[in-house]
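Given as structure tokens, the chain that follows is alone and in the form predicted on its own.
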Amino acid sequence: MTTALVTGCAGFIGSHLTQRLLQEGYTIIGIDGFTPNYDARLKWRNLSLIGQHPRFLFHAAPLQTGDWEQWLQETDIVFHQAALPGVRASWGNAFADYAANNLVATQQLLDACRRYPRIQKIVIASSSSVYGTMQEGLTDERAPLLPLSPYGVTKAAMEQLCRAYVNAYGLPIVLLRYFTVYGPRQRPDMAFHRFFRQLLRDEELQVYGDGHQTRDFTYVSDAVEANLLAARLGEAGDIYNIGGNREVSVLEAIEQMAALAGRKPRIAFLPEQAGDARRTCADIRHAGEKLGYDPQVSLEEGLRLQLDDMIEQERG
């Protein structure tokens, strides 16, 4: 039986990944440090949705003070989802927290993994934020890294750290660059969560910029599938874009969301925020060719599923 360590297991993507791995028959050691970037009750809700399971052992602990011997000695695969996310919150004094959670914690994890040759693969979540604003056409993994925010800088630096450990110690690290993941349990600071909450409460939708900025949105189950594929087929040092195969403007997405919610949106346009990219659009051919990655959930279906989850939250 395969044992996997999942960091950030109570978070948005991490909780979905943990559920899927349990369904696939894995034994899971789940770690979450409950960083205070949003209400911890939402993370406890995520854990409750995973449910009690005899093959799920949960530890509430920060990675920086990790009990690596306990966590790693029986681990076959590591899925590193834990991070301090968010572009807009990463400026100023907050940068120290981003460096601690996204760089120092990752370095400690990788250094610990060196001591356990049983580990077959280390799949690490990165971000499209490493690219900054993308140019015309699709952006592939060879594009220059030009992050626009301190958060993006920590993710780009984390990738370089991983390369160093691959080159120096042969650690079997595979990196996944997520493009704007959405779906049930999405963090409350993310746009789709905010827009649905505002629609359901008949509030103004607060849009930063003119709304014509575009994103490549990735449904959470597709991001989870990418992790499983990377664990099976990725090779040490591989990096993959994980996108949804469709570029959509913020205003187009709002139109679909409002139709699903049966509401007429009232939009308040706010100033652009420092660090926000104007455009993201993933070239996912490399992940398709090497991993067999093929996103399955359309934006329309994914938004409906997220809305259903948020209606349940509003009632609950």
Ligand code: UGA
Second form
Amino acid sequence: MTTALVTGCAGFIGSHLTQRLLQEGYTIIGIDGFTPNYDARLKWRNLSLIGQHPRFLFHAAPLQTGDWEQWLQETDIVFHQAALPGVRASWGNAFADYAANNLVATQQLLDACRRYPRIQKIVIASSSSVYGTMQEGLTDERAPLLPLSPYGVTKAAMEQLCRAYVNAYGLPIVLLRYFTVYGPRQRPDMAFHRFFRQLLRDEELQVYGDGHQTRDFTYVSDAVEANLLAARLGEAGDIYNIGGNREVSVLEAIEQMAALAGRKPRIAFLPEQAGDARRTCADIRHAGEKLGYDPQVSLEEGLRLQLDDMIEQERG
Ligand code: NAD
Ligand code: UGA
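Structure of the form predicted in complex with the named molecule (previous: the form predicted on its own):
Up next: the whole complex, starting with the chain shown before.
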């Protein structure tokens, strides 16, 4: 029986990952500190959707309190999802919390992992935001790291920290650079969550900039699958882009969302936000060749599933 530590297990991606790992027969030690980046009730809802499970041991604690003996002694695989996410909110006084949760907390986790040689793999969530705005064509993992936001800077620094731990101590770390993940339980600050909520409430959709910025939107179950593949096949020190294999503009996505919801969108164009990339588009060939990563969920299907979840949330 394999035991995995999942950090950030009450969050959007972490809760889906936990659910899937339980289905696969893992025993899960789940950690979440309920950082106040959004309403804790949504995180409790995520946990309730995982459900009571005899193989799920949950600890409501920030990583910084580090009860490592209890969390790592029997752990075979670490899936590190905990972080303070969100590009646009990371300016100003918020930066100290970004540095604490994304960099310092990760360093504490990695340092603790050194003491537990039983750990076979440490899969860590990084982000497309380490690249900044992408040039023409697809961006592969060798592209320079030119983050545009303080959040992206913390993720890029975290990657460097991981490299130092791989080099110095041989920690079996694998990094996944997710590209804008969506689906049920998406964080309420993210575009699709906000747009669906605004559509369902018949409110104006608030688009930052001209709406022609593009993202390589990735459905959450594809990101989760990438974690399982990385745990099995990822090479220590390697980095993989995890994208959805499509580039779609914000306005194109809104058109599809409105059609699915059966609503006519009213759009308010607001100023472009500091730190936002103009386009993201992942070259996922490396993940395909090394891990067998092959995203399965079409944008239409993924949006439909997210809409169902949003309707349920709106009903309360
Ligand atoms: P989320 O906020 O829903 O989940 C993160 C969870 O981690 C939260 O429940 C939070 O309470 C917890 N947490 C944060 N800091 C912690 C700490 N120090 N100790 C314990 N728990 C802590 O965010 P998400 O969208 O699910 O993101 C998961 C990971 O994926 C993050 O590392 C994020 O940077 C990365 N990522 C997300 C996306 C995306 O599109 N959602 C894209 C790229 C990268
Ligand atoms: C997302 C996550 O929030 C980050 O944590 C993650 O690191 C990043 O993906 C990544 O890929 O690395 P982002 O691309 O900004 O960041 O995701 P969304 O919040 O879904 O925004 C997508 C686009 O829609 C952005 O251009 C944003 O400006 C725009 N948007 C967002 C709006 O026009 N209106 C909104 O109300 C929200």
